[in-house]
Structure formats: structure tokens, C-alpha cells
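Take a look at this one chain, the form predicted on its own, written out in C-alpha cells.
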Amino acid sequence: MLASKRTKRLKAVKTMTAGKLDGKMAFDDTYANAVGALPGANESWVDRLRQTSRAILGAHGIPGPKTEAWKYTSLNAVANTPFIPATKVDDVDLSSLPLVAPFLENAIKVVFINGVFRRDLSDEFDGLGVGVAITPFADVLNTSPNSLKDVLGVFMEPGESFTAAMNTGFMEQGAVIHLSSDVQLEQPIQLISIGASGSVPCAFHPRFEIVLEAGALATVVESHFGLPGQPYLSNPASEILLGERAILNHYITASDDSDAFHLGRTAVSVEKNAKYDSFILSLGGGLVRREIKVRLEGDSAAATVDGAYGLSGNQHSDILSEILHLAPETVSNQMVKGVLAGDTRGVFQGRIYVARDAQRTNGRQLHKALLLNRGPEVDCKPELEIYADDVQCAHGATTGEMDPGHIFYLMSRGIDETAARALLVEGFLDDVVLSISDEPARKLVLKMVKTWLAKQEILTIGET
């Protein structure tokens, strides 16, 4: 079945489908030609896949307003930047990396900085039991690449996302996960993709494959922030399977550096009885836009997709989401909350589809946003495409100022209005933080939410 998909989705590779692209492109032939030789670019199938999805990059660019997708963010910033290869900067100070590290109690930690896998800054993971394989993608490319053939490019599909094209085009390092049929992985694996330009902007693409086969059990964590300097441009993609009655609890977080972009996307394919369950937090960067797709393709498949994000400043965060009903008896729940401040906007497009043989589907989506000024937008398109006639779907979408109702009771309580302000926004993320279902990975979330409310200062209603 799988070989059958990828037959189909490389022809469907050939033609952008998500409309005309209007950008210039960055990542040029002096780009490509800076990279170098990749791993795995003796293998045909790896060469031809980078290889559709560089001519994609060179044919349409970066996409601009009137990509229906990206009409409400822009590339340009990044379009202008003169972006270097990761691999090329060799003048990174590390020595603050302790301090601003998001480190998952108990975890298994495996690091990257500016996307090349970092061995001695990471956990042993070679012993970790029959059935439980982490490998660095490099390593996998060059001896093994067949291993992937199933799955690498099969749901990250580079025709349909700028932000798969690119990462396509260019991936080099990242890591596999691999459980056999049944194994349950009790402790957590942290991957953490560290942003560290230095004396020049750089950009970096790391590939993570995760496969569960039938009956399987994970927890994984994708920690992505930045240290200061010049401006990054972090471009993550996460390739999943899930297998039969497989169970992936798979957190993401972005913290990155103020002046960096963050274009990161996520294809999951579930199968019968399988469930995925997963949070997206974006707490930081000047652009980030995180992507996910979810296809239910098994009876009874399950998906949980939420998030929150918080924003300062100039910042802007985008999160984009498809999840596709393809079977029946299919479920899906989305709750994403925002607060936002300053100049800021944030984003939000949802899309939940179901075909025509999906019967007795369950899906809802749900984004609410919350204003602590007059200075910040929000953008939120969800839509619903049905095309079975027994289903429960629902969406919905609210935004609004802090009610000034809310704040005297508590200051009435002897709270002062800084500290009353910050519990309500601390208790609207909270609300949608709490529903991680792994509790270390939920201590962490709330944690971090935390601590970039500590660094905010909450402006007052009505201020512009």
C-alpha cells in the first residue's frame, strides 16, 4: 500500500496545488551549490526526491499574498536575507546554552545545533532495547536510505507546502525513530534543534522520520529555540507513521531567537485504531509558522491537535492545519488559544475534511484568541469540507479583549492589577496547556508559559 502511495504522490509533486507563487526565491543556485554534497545523494530515489522538490523551489518561489495559504504572512523578510548554510558557520558561542535550554525531565535528549546532529552534547541512545531504533538521518541516508523508502516524501508531500519543498530540497541531518510491532517506549525522547547564527544569517532544514509500527507507544519532543545574533532561519519537518493501534503523544514547542524565522511542518499518516496526539507552543521568533497534516486512513484512527501561542512586539505566528477524515468512525478535537500584545499578529487556518466514505466521523475545532491591546490582529479561517452525510463536525472561532469585570474581582481580592492580569492570561493558556496528556512534557509546557509571562509586561485595556 505504501509503495502505491508513493507511486501517486511523487505525480502529484510535479504541480504546486496550493495556487500561483509570486516570490522571489533565497535559496538560489549559489545556496545550493554552497551546500554541498548530501547524504544519501548516491541514492536515485533520495537524489530524484531533492531533486523535484529543488526544481518546485526554483519554478515557483517564495510564496506571496496571493498564495491563499500565505495570504496573511509574508516572506519577504525572508526572501531578503542573504541565508548561508548552516553547516558553513563555524563562529557559534555556546556557553549560554545551559541557561535557555527547555530540557524535558527524564527524556531522552538528542541535539542539534543549527541542525547538525551534536553526538556529545546528546544522551546515549544506542542501548535503549529490542524494538527501539534512534539513528541519526545522515547515518540512515548513507548506509541504509532503502530503509526509509516507505515513508521518506510519502506524506510530506514537497508539491503541496513551500515549507516541505524546501526542507526536502535541502534536508541533511535529523534523526529516525523506529518501534517495532507492540514496544512501549516509557521514557520520553527530546529532540532539540538548537538556532545559533553567527556572524551571518544562516539556515538550517532537519528531517525527523518517526515510525510506530502496529501496537507501538512513544512520547516525543521537539524543542526548537535560538541563542542571539544574527537572524536564522530554522525550517524543521516531521514525517510520521503510525501503524495499527500505535500511540504517539508528539509535542512541539518554538522558542526561538526574536529575530529568527521558523518554518517548520508536520505530515502524520494514522492508521486503523491508532491515535495521535499532539500540542504545538510558540512562544518566541519574529516569524513562525508551523504547519501540521494529519490523514485518519484506519477505521477508528484518532487525532488531537491543539495549541497555544503567546506574542510581544513585532511578532508574528501563523499555524496552519489540515486534518483529513478518510475512513470511518474517525476522530479529530482542535483547541488553539493565542494572547497577544504589542504590534503583533497571529494567524489561523484550520481545515477539516471528510470524504465521502468517512460515516459516523467526529471533528471540532475550536480558536480562541486574546487581545491585551488594541495594537494586535488575528486572522483566523477555519473551514469544514464534508462529503459523508453521517457526521458530527463543528468549528468555531472567538476574539476578544480581558474582561475588565474579571480584573476588579480579583483586585477586590487584594490582588494588584499587574498580578490579576497576568493570572487570567496565565489561566486562558492554561486552560488548553492542561490537556497534554503526558505529564512531564505538560509540566514543561506550563513551565515555559510561565516564564515568558514573567518576561511580558500586560498592558493596560484600551492602550494603543
Contents of the next structure:
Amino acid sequence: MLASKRTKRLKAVKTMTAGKLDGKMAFDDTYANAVGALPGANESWVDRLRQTSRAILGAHGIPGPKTEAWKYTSLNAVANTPFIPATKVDDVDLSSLPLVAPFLENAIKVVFINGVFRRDLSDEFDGLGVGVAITPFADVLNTSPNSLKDVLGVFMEPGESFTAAMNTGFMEQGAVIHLSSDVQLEQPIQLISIGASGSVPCAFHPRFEIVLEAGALATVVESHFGLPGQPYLSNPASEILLGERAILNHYITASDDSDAFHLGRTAVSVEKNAKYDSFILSLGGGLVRREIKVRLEGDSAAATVDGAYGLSGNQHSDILSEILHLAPETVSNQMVKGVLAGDTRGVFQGRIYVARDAQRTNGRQLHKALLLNRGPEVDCKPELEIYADDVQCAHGATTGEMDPGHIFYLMSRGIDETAARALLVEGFLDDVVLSISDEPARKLVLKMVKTWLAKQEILTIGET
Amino acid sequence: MAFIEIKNLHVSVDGKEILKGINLAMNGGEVHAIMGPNGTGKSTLSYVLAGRDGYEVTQGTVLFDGKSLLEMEADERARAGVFLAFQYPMEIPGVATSTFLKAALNAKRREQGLAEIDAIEFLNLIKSKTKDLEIPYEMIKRPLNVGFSGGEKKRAEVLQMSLLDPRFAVLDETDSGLDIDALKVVSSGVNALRSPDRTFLIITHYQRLLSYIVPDYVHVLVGGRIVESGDKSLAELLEAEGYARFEENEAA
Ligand SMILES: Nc1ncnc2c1ncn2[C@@H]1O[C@H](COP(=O)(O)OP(=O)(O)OP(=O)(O)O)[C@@H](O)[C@H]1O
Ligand SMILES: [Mg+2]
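Right, the form predicted on its own is done; let's see the coordinates for the form predicted together with its partner chain.
All chains and molecules follow, beginning with the one already shown.
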């Protein structure tokens, strides 16, 4: 029964092999050997999943500019850094942690340092009530891997995404969140993934599996950040299955250290009348790539896939979003706003796909970028692919500088130019942040935006 | 010397001369009204006084309390006591009205060497001001002017004025968009602010406003020049006759 469901789903997802890749190698045999045996390795389907993913990595290497999905983002720096698996890192100094951590008030915190689960730093999460289970991913792989058969590797598509292949090939630790039918968890869960390289650059691949059965409700915040030091590669992946009428609020904050690489992916399947409500905040990291693929599988399934990013210095941010309307009357909303200063580059690739049967679908996508000087570059590639005839789909993109009229309005009230710019930049981002439906999460994101702005020298640069 | 002295002010926009030699002296406590046909430069004058970029002063001076106003940045002017109620207040998404009001108020307080306003004090201040102007208190939680109706925007401008307590206030068509009741509320708000050390320059198309806020002087601005000045009866005359008389002169 379970197996057939998995097979059916896998078929539906139709994992495609990636096109011609012009890759270099990293994460080669040396890395794989250093990783060693991983949890669940003696469960054949889990092992096969890893081996297939590694084979894809081996065959194609790290994608280069000829791969469409990586046209605007170079992974040269990742390829040229000799990462070691993070589990081999000596213990790191966590004393500065409380200063940088974007903790969510009131949340059940599950903490990972370099991808390794830290029960000592996490909240107690056993006994949260009937039908709520948070379990370390490695424990599940070791003791009851088959409980994940419906979801693990079903939606992640290692053949389509380098990010997914790398995570799936080396996944070791993480968390599994499972809510039974009609269970509503009030308290938010915060998955906290902290990067901190020792004397050598390290890489880690945390895996989060979230399953909400029919009618369940939860809020999950993923916070990725790091401590200064050697560059690290954070490669998290979240695979999410929402049963009928389930509601998941899923908010990701990525504020990694400025030397760090972050390559993350979210893959979501939303069944009939279920709702996936999400936000991505990306503020840190040298190179950040966030991928999200949402499959609206059932009638009236809905998704909000909003986001905000702020870039300064030499940062590079790339958001790749795919929203698939696969059933009638599905709804998607997407608004992503970015602020760019310095010599940065922002990429937004957004695809909305509407299948032939997905009549009366409603899809909206908007990307807005605000340039604070003449240094940054924005690449925006929206794509609508519609096979149904009765649909309402709209997309738009704007890239512009700050409105001098707005600056004048604020200055005419006595606010100096720097403060006026700060207010306007904050307002530009808050405009989308304010749509986060969960209040504590909204407050956290607002605070992170404010803190980010306070640190930036970007705001004075535009002066003539 | 008058509190505000505009002398032979010539202003061009994109190389086109809009103001062609404005002379106007206003004393403390006076209310001056400017009327004139569309596109004659009334808003241009208001922007130049407030310090907006893009207006090239080719000749003339403006003295504000003896200081050269044109050499000051817009924010310095505001902190020195100049206020412009915009003809078209701008919508600023994402910036809560209350955040903006607090920032403006604190900028002024810093200038005066005062500490930032205490949160409770600010709240009470806003509560009483919004009540006076019959503005729903909830409105100040919304993004600045975003989705405000025409009349709500104008009330919000007057709220800002009353909060910032300026010494020289320019009101550019603050009456347009206000319904009959709101016009009375806003006018009595302005009248309440009339005082010997505050000067008003009120730009309007309608005599109705001036029957509530009775001006000391009325000026007619046509073709970038003040072509006639008088007392409040001039406004009544204009209401009856229009600008034809002046425009003929202008063409001649
Ligand atoms: N940025 C600009 N570029 C070009 N022309 C401008 C600009 N700003 C103003 N003007 C022109 O200057 C003239 C005066 O405009 P202004 O807004 O001052 O008129 P006004 O007297 O306030 O009119 P109204 O009664 O309609 O508000 C108009 O002809 C207008 O088109
Ligand atoms: Mg005007």
C-alpha cells in the first residue's frame, strides 16, 4: 500500500534527468569517502536514493552557465573550495551565538550546528501532545525509515536540481515533523541551522521532512545563519507534504555569514483544499541560492510564496521558484522584493505552470527590485506556461531606484536624507513582510530587516 | 524686515521659466492667500519654498526670519519651521503613518536639543490630534497615505502640520477633495493654529475656504507673476468674475 503510493507519486512527479551539464567536480569520491556510512544505509530504498543522487552529481558535476537554471549564478567559488564534511569539524566556539541568533519567541527550537542535531541546545520536543511528532531525521532513518516512504525523495527531484542532488546524496541529519489528521499545533517550531567552520571550510546537508495529514495545521520557521570564520556551505532541503485541508505556515530566514555559501531547496506538494503559506527572507551569505517548487496537486490547493532579500557588498542572491498548478481552482500568490546596494547581483527566476486540467486557476507573481546605487545588477526571468484556457495569471517585474519625490516628502517633514532613505528601504521590504500571516514570525522578520538596515552603510551612498 | 521675504523670484523647470519675478512679504501672524488659474505656478512656488529638487532658481532671494531659505536643504527648512501641506500627498508603501510621524517629530526635537518623545506621550499626543481633526485613530497604523481617500490625505497633512508646529505653513489646495463637513473641521484646525508667531500661505481655488480661514491678504498669481493683491474681498470678486481680466492683461 505504502509502496504503491510512493511509486504513484514518484511517477506523478516524473523526475527528469538534468540537461547537459558542463560541470567541474567537487563533492567527488574524496568527499563521499570522508562522509562514510550514513543513517538508513542498510535500508535499500534509502541507500538507492543517495546512490542515485551521487551518481547524478558524479555524472554531471557542478552546473555551469550552460545549464539554464544556473545561467545567472556561478558556482565556481563552491567548486574551488575544498570542503570537508561538517561532522568532521572540531567543536566550535558558540559563545557569540546568542548575539546573532534570530530566535523566535515562544517557539519549539530544534538546533543544528553544522548540520549536526544538538539536543543540548534544543528545546524538549518529546510529548508535545497526541499526533505531534518531531523526530531527529537520523533516528527515523535508523529505526523506521519506511515511515518516510511517502515523502522522502518523492518531491525533491535530484535529477532536476543540483541543490537537491547534493542534499539527497549526503543527507544525514535533520528533522522529521509529522502531524496527524486534524491536529493543530499552536506553538511554532523553529528549525535552527547554524554554520561554523573550524580551521577548514566545511559543508553540511540538513534534511527536513514535514508531513501534515489532512486538516492539520502548523507553523514552521527555518532559520539559517552562521558564525564568522572560514567559509562554509549550507545545503539544506525541505520536503513537504500537505494532506487535504492542511495548512502550513513555512517561513525561512537565511542570514548566513558573509563568506558563506547557501544552496537550499524547498519542495512542496499541496493536496486538495490545503494551503502552503510561505516566506523567504534572505539577508546574508556571500552566495545564496534558494529554490522552491510547489506542486498544487488537489482542487483548490493554494500557495503563497513571498520573499524579500537585501544585498550589500559583493553578495549574490538567486531565487528560483516554480509553482505548478496541477488541479482546477488552485491559487498561487507570489511577491518578492529585493533591495540591492554595493556591487551585488540579484536573480529571480519564477515559473508558473498551469496544466491543461487546471481550469479556473489563479496565479499572480510579482518581483520588485530597488537599486540603491549604480553598482548592482538584477536579472529577472518570469515564465508563464499555461495549458488550460480558463485561467487568470498575471506576472510583473519592476526594477527601479528610489523615488526622489518620496525622499523629498520625508525630508520636507524634517527627516534627514539618510534617515529618509532608511525609512523608505525598510518600508519597501516591510510592504511584503507585513503580509506574513503569523504574528510572531512577522515580528521576527521585521526585526531582522531593521537590524540588517542598521548595519548597512548602503543608505548614504546614493547622495550626490 | 518681514518674517518671510520673497524678492524677484524667478524659477525654471527643465529650462522653462515658470515663476517670473515673485515679490511677496509676509509678517508673523499673517494669513496670505494665493489664487490663480491652473498651471500658473502656485505649486511650483510652494515646492521652491519647501526645497524640492528640480526647480532652478535663476534669480531672486527668499529670506526666512532673516536667513537665506534657498541655501537650506529641505529637511533643514522643515526643522527650522517651514511646512508644506502637499497638493498631492505621496503614498509611501510599507512605512506606517505612526512611524513616519514619530520620525518627523523626533527629528525636530533633536534639533531643539530635546530627547526623543516617550512612547506613551506620543500616543496621547496623536490620540488628541486625530480626535480634533476627526481622523480615525486606526488610520495612523496604516502605511502613509496608502489607500487614503482624497479627503483623508488632506486631513493627514493637517495632522502632520499640527504635530510639527511650524512657523511658516504653506497649504497647497488643502481644501480640494474635502467634503463640506471636513472643510469646516480642517479649517477650524487651521484657525486653532493661527497665532502671532505663525504665518500661513494658503493656495486655493475657492473662496469657500477663505470664508472659514479669513485671510489678511489675497494675491492673484497669473503667468508666474503676482498681478494683483488685496484683502479678502478680492477673493469674492474672483469667485464672481474669474480670471479673464488678468489673463487678457497677461496676453497683452
Ligand atoms: N517637472 C515639471 N516638468 C515640466 N513642467 C512642469 C513641471 N512641474 C511643473 N511644470 C509646469 O509648470 C507649470 C506650473 O505648474 P504648477 O503645478 O506650479 O501649477 P499650479 O498653479 O499649481 O496649477 P494647479 O492650480 O493646477 O495646481 C505648469 O505648466 C506645469 O505643467
Ligand atoms: Mg498646484
